[in-house]
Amino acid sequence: MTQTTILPIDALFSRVEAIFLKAGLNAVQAGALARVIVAGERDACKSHGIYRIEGALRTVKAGKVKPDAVPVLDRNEGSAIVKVNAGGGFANPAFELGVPELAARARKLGIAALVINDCTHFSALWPEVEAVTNEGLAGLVMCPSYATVAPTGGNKPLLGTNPFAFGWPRKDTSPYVFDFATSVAARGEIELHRRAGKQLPEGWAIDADGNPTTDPEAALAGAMLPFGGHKGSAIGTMIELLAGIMIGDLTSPEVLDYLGTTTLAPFHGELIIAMSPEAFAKGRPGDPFARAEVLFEAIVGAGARLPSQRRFAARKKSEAEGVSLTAAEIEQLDRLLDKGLDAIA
């Protein structure tokens, strides 16, 4: 039987934060990164949990992200657009800095956008869209990546995995949230298959010659495919336009040119849109939140499951019992805390 260790969420946060501080990140960067990584473990999203620490540190060691960056907020008074320049640091502290002003602006104007520029992004988007719903607002979050996805009918990577998240606030229960890559699967899932020696499902990827493959190694050297064929390809392209070109930041091919590798976390921008349901529904009959509950109840009543329910169940369990880590994961944390960047190849 595999040996496991149960850590309280706060204890895991302290350990992950200490790893980043040991590696030379300032408190602003280290705290924000630890929060999002621990959220991944707490919610049983292993592909965005402590697995991501080494990739973040590898990017620091390569000099492609500034570990001492302090994000700068531009309130852009009188506008619905709030901007944060991440200063070459990670996206997470920039988001944490900007979201209060985003929420205030959305409540005042009905809709507002947060633009994050010059950031490195490695995490899931659901922690960010949940931060928007925690303010009583509906939210959209999106960002490009680096070119690892072939557009439908294409034979080489031109799009990123380009994640897209949406959240709707609910009273006295968890929000309605979805967060997915516009590729068939997140790149981290393919890497996890490679590490486990498992073949990929058919339809996930093509090799470097454009042929379908189920070999994770060949997929990583080739390209992933968009979900839903031309539909996912179009949404991925939309994200390149909105969260890359429109905000004056890098597209996925430009990110790959900048990094020269897919082994580092991508450097680009991010777009977050917050909306007030009350403001949009004002003057119309009915409470938008109550009407949404009617829809959710109908979906569940028809035998379907709302997205993120598995995550929320895992979160409840982790908050009550702690986070379960394998002996290998504990060893990884101990090694990173002991050696810092020297532990990274």
Given for the second form:
Number of protein chains: 2
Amino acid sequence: MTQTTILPIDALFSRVEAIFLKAGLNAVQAGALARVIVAGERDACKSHGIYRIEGALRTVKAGKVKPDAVPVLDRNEGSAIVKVNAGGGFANPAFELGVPELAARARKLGIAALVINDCTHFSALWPEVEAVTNEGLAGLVMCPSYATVAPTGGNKPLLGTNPFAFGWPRKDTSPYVFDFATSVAARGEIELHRRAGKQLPEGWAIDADGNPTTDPEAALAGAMLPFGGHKGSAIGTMIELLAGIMIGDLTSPEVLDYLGTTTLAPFHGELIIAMSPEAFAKGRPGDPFARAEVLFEAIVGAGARLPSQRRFAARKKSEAEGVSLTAAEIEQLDRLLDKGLDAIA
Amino acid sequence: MTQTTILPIDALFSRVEAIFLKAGLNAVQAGALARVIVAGERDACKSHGIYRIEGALRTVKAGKVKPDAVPVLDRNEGSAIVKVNAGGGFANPAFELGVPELAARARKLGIAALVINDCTHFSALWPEVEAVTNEGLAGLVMCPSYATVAPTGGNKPLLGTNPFAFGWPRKDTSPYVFDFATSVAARGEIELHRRAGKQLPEGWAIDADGNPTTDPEAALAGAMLPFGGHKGSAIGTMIELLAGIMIGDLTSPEVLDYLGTTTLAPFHGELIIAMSPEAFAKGRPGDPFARAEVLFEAIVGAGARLPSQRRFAARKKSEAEGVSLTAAEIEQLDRLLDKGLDAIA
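Target state, the form predicted in complex with a further copy of the same chain; input state, the form predicted on its own:
Then the entire complex follows, led off by the chain already shown.
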């Protein structure tokens, strides 16, 4: 039997925050990073949990993110665009700084955008989408990544796995939230197949010559494919245009040129759009939140699932019982707290 | 050899407009409908060309659209949302009325939305996306449809084919534009397989019991499937939420309830979001339009195609040489002009 330790969520947060502080991050960086990592662990989303700490520290050690950056808000009054310059730090504290102003602007104008520039992007988009829905707003979030995905019909990687996330606020229950890569699979899944010596499903990847492959090694040397054929490829391209080029930040090929590797957290920008259902629906029949529940009930009634439900169930359990960590995970946390950046190879 | 007639684009426009006027549409309805139909024919997009005239007239004859509606603009000053009530007429004149104000608002605020309510939606979204890019803005357009698509994992139709369209303006050339259904296939394609007595590809549809089927009859009695599995299903759901519920207009199940058929043009609303690349990129390095060209060149250089290129090539030819119609098509136009709504069964 594996020995496990149960930690209350806030105790886990303190440990993770302490690790980042020990590694030289300032308070805003350490706090924001610890919050998203603990959110991942809490939601049993292990691939975005404490497993990610080392990746963040590796990026710090490589000098590709500023551990002491202080994000700066540009209110950009008179506009529907709020901007935060992350100052070369992580995206997370920049997002936290910008979201109240984004929410105020969206409530005032009906729709508004938050642009984050010059950030190292870290982890999933769903914590950000949920922060928008917590304000009673619908949210759309997207960003580029490293160029690892070939546009449909193309023979080399030009797009990132470019995540696309959306959220709709629900009263008295968890929001409707999705957050997915616009590639068929995440790069990590290909890596897992390689380690397990397993072939990939068809349609995931092409080799370096642009031919379809099911060999993970060949796929890693080639490119992943977008989800949904030319439609997913088009959405991935749209994300390069809107959340890279339009906001004056790096595209996925530029990110890869800059970093020279996909093992560090990527440096680029991010686009968040918030919409006020109340403002849009004003003067129209029906309450948008009540009407959305009718749609959700019909979807569930037809046997389909709403996205993120597994995460929300895990969250409920973690909030009641705490988060369960293995002895190896506890040891890893202790080692990182003890050694700081020296723990990173 | 089939006899064909070559008509200059403006001559075709006059004929189509005259048909709608004869059928009792007022000038704003007739002009706007004729413009999108001629645009489809011009771009060799036959499924959105003159073939569609009868469907529009059938909807008029069924009393499901007001042929004399005059759309009303609500400038909604002080907000980033511009609204047009189509007054029960077609979406097209409502869009034409709203787009200059949308463009002005987006240029002023950086991002703005145009909501069209109480409209009969007609034809593709790309003419609207292109109208936004013609203003130098990036555009995102979406709307529901009839409930004919099952959410992934579900056993009955709850979503529409919910089109999603995007455009990015390019200097000195046609814009980057995509416009696709969020179902695997369009309903018309299933109908074409049925008529041809051909089986459907796997993954297109389920039967009335929710089981996968390749039989077009069974598919038409069941439901189509979203593109890209759960990801496309999530995007289709997002469109119901944003472009149905949030804007206070019908969802796809409500549209089908209201019409009782999928043979008439659907009655619902539409959401258009416009963004100013200049406003977003302000103060950042690089010109967003020039940077986008670098991305497009790389995509084409990797052997992939940009979307809509076939349409743009056909447009160039039509603009130079006119539009070629068969004798049967000319006869159909003559008959519709002669008989008006009496030509409709």
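Numbering follows the first chain given and starts at 1. Note that this is a predicted model, so its numbers are computed, not measured. In this text, rigid core is short for the largest set of C-alphas that superpose within 1.5 Å between two forms.
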Compare the position of the CA of residue 193 between these two forms after a rigid core fit and state whether the shift reaches 2 Å.
-> yes
